[in-house]
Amino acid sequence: MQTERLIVPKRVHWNQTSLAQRLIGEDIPTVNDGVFDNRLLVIDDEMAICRIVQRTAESLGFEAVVTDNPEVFTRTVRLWHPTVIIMDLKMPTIDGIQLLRILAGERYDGHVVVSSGSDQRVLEAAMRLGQERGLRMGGLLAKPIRVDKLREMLVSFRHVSKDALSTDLADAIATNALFLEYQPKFDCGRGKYTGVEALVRWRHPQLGMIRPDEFIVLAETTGLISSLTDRVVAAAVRQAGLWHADNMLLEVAINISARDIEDLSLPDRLQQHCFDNGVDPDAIILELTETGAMREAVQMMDVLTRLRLKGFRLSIDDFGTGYSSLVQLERMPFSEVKIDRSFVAHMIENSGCRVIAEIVIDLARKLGLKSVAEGVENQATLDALVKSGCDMAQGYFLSRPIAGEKIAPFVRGHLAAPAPLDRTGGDDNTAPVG
């Protein structure tokens, strides 16, 4: 047995008498008290990838063992419970499929990344079999291995504490201290771009960047919903005015959640935000998830209707994901339909996730609304929407999201463009919401 096959971290606990007959004499640390949130656990055959990633993640706050030997790295997911695994799909003595099998076998349900120098198809392939098997998948890391993609991966899945940061949450939206990006939107029948979705961040000062999905969930369970909202729209539209202003007549998207629609007073509240910056309600798109839009609720038709009256647009986002009704989807005073980015995503692969975005584009046609794609990563994706007819495109191929001083320059170095030429992400200059 190699001296290396077992690496800890010098801070975690330990019980070496109850594990070391068990343990194939391997010291494996055990989880004292619920203290260790963020565990990782890796597996590679390659020992200095191993010390790459144990020392990127320990300094993200995570205790990390790494392991080539598959009966630790087995036992250690029995009795470590590691939130987070990233294995090495080609292994010595055993291959990640097999990996894959056992942590199902074992009920895991932590995060899984695949690493691997293989194919991208055979890594894609490997994804889907450990959803198949109930796993939650949490990404790719192809090899060799980038750091800055390590480090957004595992800050993406690390756990911090709910009751510190909401209150740290609640002092940024007091203080301004979060900020959009907006990702720019291509118009696929005029081969231009013409339309922006904001997009709210938060830097923690200690904790770096916290997914939207994180502290907007947050937001909604602790009642901070309503002044997040205000916040991101007064910004958005804010910057809305100066592009105008500009003469660059931009349509703003901005995401409202299920919450922000119980209140009654909230359309009042979006129209004196576009009358002190002088933009139309007309140029401000409001993204509604499908799962919020659907609730059957007297209120919530009251409060969308009021919203279109105001002239404001609204779009119902991750279609296909739900389990809503058609006739619903007509009830709803609706003007756009976002087609959610995992049928655009594969369409090109999958004849299934193609079917259901050609059905989507059609429906949104039918009835009188704009089709919108997110998701959109290849040209080939671009030009099967637009031959399918769909209206508008965004994606990481089109564009990342950048800061919003950055989209005027943007726009007009791509008036002439069918396709895109800059498909580089964003940087961190970037103002704060408020």
Contents of the next structure:
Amino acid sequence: MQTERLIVPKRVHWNQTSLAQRLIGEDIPTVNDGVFDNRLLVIDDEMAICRIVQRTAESLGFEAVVTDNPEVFTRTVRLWHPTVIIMDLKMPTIDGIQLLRILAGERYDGHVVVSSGSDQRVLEAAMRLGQERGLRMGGLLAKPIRVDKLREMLVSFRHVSKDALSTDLADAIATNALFLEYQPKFDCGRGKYTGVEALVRWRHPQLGMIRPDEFIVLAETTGLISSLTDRVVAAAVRQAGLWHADNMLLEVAINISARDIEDLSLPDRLQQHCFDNGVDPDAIILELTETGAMREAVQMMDVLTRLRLKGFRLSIDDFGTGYSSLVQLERMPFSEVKIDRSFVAHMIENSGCRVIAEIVIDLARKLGLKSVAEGVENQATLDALVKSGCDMAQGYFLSRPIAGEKIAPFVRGHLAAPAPLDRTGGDDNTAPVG
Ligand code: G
Ligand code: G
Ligand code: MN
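Mind giving me the form predicted in complex with guanosine-5'-monophosphate (G), seeing as the form predicted alone was just shown?
Up next: the whole complex, starting with the chain shown before.
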């Protein structure tokens, strides 16, 4: 007789009755229509794997049910309506092909992921079969399962209500739950680290880490960006003040949204933060994306010019990806150009990318602007940039973004080194913003 193992979610929202009881009884649970409505069902005969998947899923805001029993599986699909299913292809009691047939019979419409230690061709055949049966096949997970791969997959399937997320973001800004990491910037000419870029981070209580790519856009469209920027600036300038007081004169780059530049009070607000922390605005670089920078509204010119007058430096971020004209680049009061990492990352194997990177470096020099290459991932790229006369480099090869407290030891540890010696793993900092 087969043993039944079922792991139920820690948080069962709909009522106190255990899910196991419900699945064995015939009553149909009312599915929780929460704002983060993500349910994962895993069927696998290796419980160690089930637990890893469950833990990862829960850290991303999923409820997860795991089992090795086909009947429980079928019942759970029918009654609990999982939004994602991860199934092992090879189990003692049933195989994944049979499970796909069951799911098709149930007209299951969530995402289906197949996992197996069998070779890739078997996985791909199972995927095709599922597609032909009308299932929404979401991908393959080769065993041993890589947690980063799994996480990426689950994030892509995750449903998040924009309204709920913006409420939570407003909350996070108000309660200082956002925090910053800093990525070191390497001065190629002087052979040492002379600055950092501040990058905002948000660890959502249910959803885990959310990338700025997602929540900055949300902040921009919901009017939260100016308070977010204010918090970020306050934290970054305060950190700059601490480094400077410690005799480490790092430049601190801060990302500014195009929306921020529309606000006429921005220069005065930024200046106030600098006064409050005894930081010379000359040590603060404001990075504006090319698309944002090139709108050329009169108001924007007003703000940018006043920022320059107050001593702040302006950098044009992700250069080469937007729609700027050279005339605009020359006219706007920029001090620095950041070459987009899509060119830098491929400049060794792709001659087109290399030519673009070199031309931007040249252009910057001729216009009296500093050039910064972002996305430097290996020594060969760094060497090529140094040879082309690029002023500064930034990227995973030099260092990932790290916690503020780790910057001083990192920078001091590399003072004597002409080139980077190690790479520091990215990590989570819990120092709040603001
Ligand atoms: O590591 P990374 O995922 O942090 O950053 C992704 C993008 O988010 C980058 O393009 C960066 O410019 C943007 N970003 C990071 N931090 C901030 C911030 O504090 N404000 C704004 N406006 N954008 C940011
Ligand atoms: O657009 P902006 O330049 O602000 O983007 C900074 C982003 O680039 C952050 O998400 C940061 O984590 C990421 N980043 C920094 N260095 C590297 C790198 O070497 N490779 C890749 N792929 N991303 C990088
Ligand atoms: Mn940037």
